[in-house]
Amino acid sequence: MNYYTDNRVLRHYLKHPLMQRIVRMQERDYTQSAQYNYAPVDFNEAVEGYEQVLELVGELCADVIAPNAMAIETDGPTLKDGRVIYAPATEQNLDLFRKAGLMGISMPREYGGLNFPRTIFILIEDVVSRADAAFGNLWGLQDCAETILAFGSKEQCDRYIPRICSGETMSMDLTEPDAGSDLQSVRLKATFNEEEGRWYLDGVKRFITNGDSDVHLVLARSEEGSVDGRGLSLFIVEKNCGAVHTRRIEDKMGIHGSPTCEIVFNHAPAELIGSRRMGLIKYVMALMNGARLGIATQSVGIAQATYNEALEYARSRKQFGKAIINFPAVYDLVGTMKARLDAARSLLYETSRNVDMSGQFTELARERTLTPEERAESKIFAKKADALTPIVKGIGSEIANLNAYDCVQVHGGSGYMRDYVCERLYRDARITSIYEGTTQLQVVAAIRYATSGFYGQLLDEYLAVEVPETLMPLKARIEKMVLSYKEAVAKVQSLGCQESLDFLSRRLYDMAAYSIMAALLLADSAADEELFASSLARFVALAEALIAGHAAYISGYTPDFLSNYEK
């Protein structure tokens, strides 16, 4: 079995025509082919090359890194001495990883790395997370190097990225006890001594992924007398420096293999990144929509995951006489996972595309001044990028639940049973929705684009796409779910009250999320009607019965609704 090849929809995502202007603007016009005999010389060598990393990364989690899922959440990782050890089979995951050369997908060749675009990460990350989303953690925070190549200095980068790319491990320090979501409380102190020249750390993070990382990027308050964002820095902590410890390893409800610390830093060494002042505001808002990104990607290899699981034991189940796919109850079930997950897919794909122009035109910039043309492109790529990924984030993350709960519904009483792995992937889906920034939060990142009109007009974008003529039906009533709710849109704003607008957020939120969706999932289905056609279906089905409900709901608000709710 092979995890790459045994999925055609990945492929899909690799002919996508904006992936050529991607990859060829990642190898700068296939121009480091000269200093490097390895880099592709055009599109299709390049393509040629990541299929071959995909189809090998397939062929690891098939053979051993889902195999090694079910002894690491009986083993898991230990404290000792004020340092995590992996359970034995995450260290051979890693071992293994690393041998392959899968330390460095997206850091430039000088460094050590593959220089992936963004978009072949995700693909290789969605891989990876259907496989065990806790080794998809450990190994997935490499892309925090990506902090360090964008606002460290050039001496930094020539340290750290190659460490990096060798397999050395990363986590970013962010949360504290007294500072989960709302960062600008963060409190860790940073300290400056004039005759050393050097920052010192001091204080405590909590609920941090991987936490004994050999190479840690930690949000500390560098201004004294400061209460807000604007007294935060970010700064570069090494584990081995002697005062970086482990307090104790978090006991969770899932994800065992991705050990979740408490650290404290004593008076630990630290090397700032970019400028001070800056850490929040700019350098850990990058830093959260990449890992966002990672968790969306993490989401759907799980909704992948359980819809195999799900798939398979309906197919060999048997009740009454036949195998329980054959009952409307059960194939209702598995063709509902199987359209969220398309739909959840398109979604991630486009957001990455996005980001991953965004990010073009960001290292382009370094290199020489952009042409006013340039610019302009670069600002509606940010926009779409800053815009879609609130609801990859959220909604990905919210279908990997609802495959999660299904999947474990198939399989009935089985499915409660340790023995099974939907029983660990129902547990696993459960974080998804919750670190790197609830749904809650992704809905008050997202709903300005509402009010804005922006998803509208992207709504408008998508469905400007050349359907075939078997397309049209659907077509035509994924137009009705976007006029309801653009109808919806300008009947909370119609009401002038903020605590209404936030208080119908959510519902505004699914609403575009949805139909945005369905949008993505007709275009792709147009590329490939054999292959999404069926989702799309099913998908413009459920979203249709989501969004009527939510526009009833809206239609019939009035502001005395809130005065019905305990505060």
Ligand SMILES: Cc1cc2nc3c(=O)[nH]c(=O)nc-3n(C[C@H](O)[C@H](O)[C@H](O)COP(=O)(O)OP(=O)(O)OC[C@H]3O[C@@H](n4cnc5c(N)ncnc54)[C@H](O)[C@@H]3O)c2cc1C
The other form holds:
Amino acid sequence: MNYYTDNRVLRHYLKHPLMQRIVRMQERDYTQSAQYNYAPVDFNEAVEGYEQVLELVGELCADVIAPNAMAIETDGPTLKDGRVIYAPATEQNLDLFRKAGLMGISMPREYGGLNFPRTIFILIEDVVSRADAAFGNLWGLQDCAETILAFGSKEQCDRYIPRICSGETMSMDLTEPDAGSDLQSVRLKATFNEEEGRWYLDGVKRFITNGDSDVHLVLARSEEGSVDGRGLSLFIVEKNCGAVHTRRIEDKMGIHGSPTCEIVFNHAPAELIGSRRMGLIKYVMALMNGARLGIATQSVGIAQATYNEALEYARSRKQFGKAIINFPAVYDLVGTMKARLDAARSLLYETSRNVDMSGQFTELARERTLTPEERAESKIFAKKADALTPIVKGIGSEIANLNAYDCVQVHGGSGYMRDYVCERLYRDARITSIYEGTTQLQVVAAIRYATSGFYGQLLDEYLAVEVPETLMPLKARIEKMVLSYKEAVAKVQSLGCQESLDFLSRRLYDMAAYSIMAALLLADSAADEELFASSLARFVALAEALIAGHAAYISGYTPDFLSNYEK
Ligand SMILES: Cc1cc2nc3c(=O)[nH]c(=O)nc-3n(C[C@H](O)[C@H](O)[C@H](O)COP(=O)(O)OP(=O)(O)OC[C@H]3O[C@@H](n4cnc5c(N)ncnc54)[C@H](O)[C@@H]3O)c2cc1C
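Give me the form predicted together with the named molecule now, not the form predicted alone.
Full assembly next; the chain just shown is listed first.
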């Protein structure tokens, strides 16, 4: 079995027309091949290289990572003398991925990375998350190196990035007991010792994934007396400084192989990244956008796993003399799971391409002045990336949860038993809509793009694409949904009340998200009708029902809704 080659949908995203441009920019017009003999000389060679890696990952995931997931669940990580000891199978997984050269995927070649574009990293992460989301976290945190690359000094890049490429692990230390969704309240203290010319950190972070990592990125309050985000800076802390320890590993519902730690900084020497005061405002915002895309990918990987498990079980389980997949009630569930999965994935790769293009221009701007046309284009990609990221993180994670619920249902009583993978998937899925910003916080981040009309414009742009005659009826139905969404936005805005807007924003968000996913799945179906058309038909019907429901709720809304419970 191979988790890449057995899923034809994944290869489709390598062929998107924008990929040619992304890869050309990533490879600086293929000039890197002069310096590195393994660098590709053209797009075809680059894709060949990506496919080789994806096939290798697909094989490792099927043969080792997925089979190891259950042992990791049972053994879990343990704590000894303030240090986290991974489960033996986690060590085996990490070792395998290190030896296969799968660390530093998106890092430049000069640091020992593979120099893959973001979208290829996402494809790999999609495959890994299907096998084991918990391991996906440990491996995926290599992504934090992007922050050092983007905002660290040349000297910091030279020192840290080769270590990440050779397999050292990272963590992102933001949350504290009193600072979760509201990171402006972070208190961990950073003090500068003038004599030594060095920063020190003191305080506690909680809920930190892989909290005993080799290299920590830590958000801390560097400006004494400040109370908001403008007093926070970002630091690098090394595990081997000896002054950062894990106090506790949380005992949690799912992703057991991914240690969630409470960590104590006891006068830990730290290095400032970039400028003081920009920690939250600039660097963590960029870091979290990357991480949110990562969780969206994890969600799609889990949604894929739930679909596969449900389908396989429904084919093999017999009741009333036939396989349960033959009962409409069951194949409705399984088909709905597939439709949601394909729609979420369409959105994932559209977001990722925009993030990729936006990042390519940022990189280019470091090397030379952009032309006015490039600057204009770069702004558009950045805005799309910013608008789509909270949509894909929020709705992708909600879809992972819906699919996990349905997967257990298809399994009946067996789904409630630990013997079946779906029981783990159900627990693993639950965190995706909480960490890296809850769905409610994604709505907060997204809503301005609804009220400004940006999602409406984006939908018009997506629907301007030509589609074959056979898909025209579905396109017409999506156009109707978009109209209904725009009317709902206008209706909420006409209330002229911020609290009512906040109250109804989740519904507007869902309406935007489902319309966007339908429009993107239409575009994917236009490119490959055989691969996507049946999911498209099903998803359009689901989206219509959801949008009609929310439209009815919004039209029945009165301000009394704000006070029918006790605050
Ligand atoms: C397993 C796990 C791993 C984690 N890994 C990391 C990590 O690696 N690094 C890290 O820094 N953190 C990590 N976290 C922390 C995680 O990001 C936070 O738990 C999350 O952001 C929510 O914060 P909170 O738990 O304090 O909840 P709260 O902020 O207290 O939220 C509680 C509820 O209130 C809602 N809410 C809060 N504010 C608003 C608002 N303005 N509008 C609407 N609703 C709101 C939330 O949506 C939620 O429903 C992890 C957490 C877990 C459980």
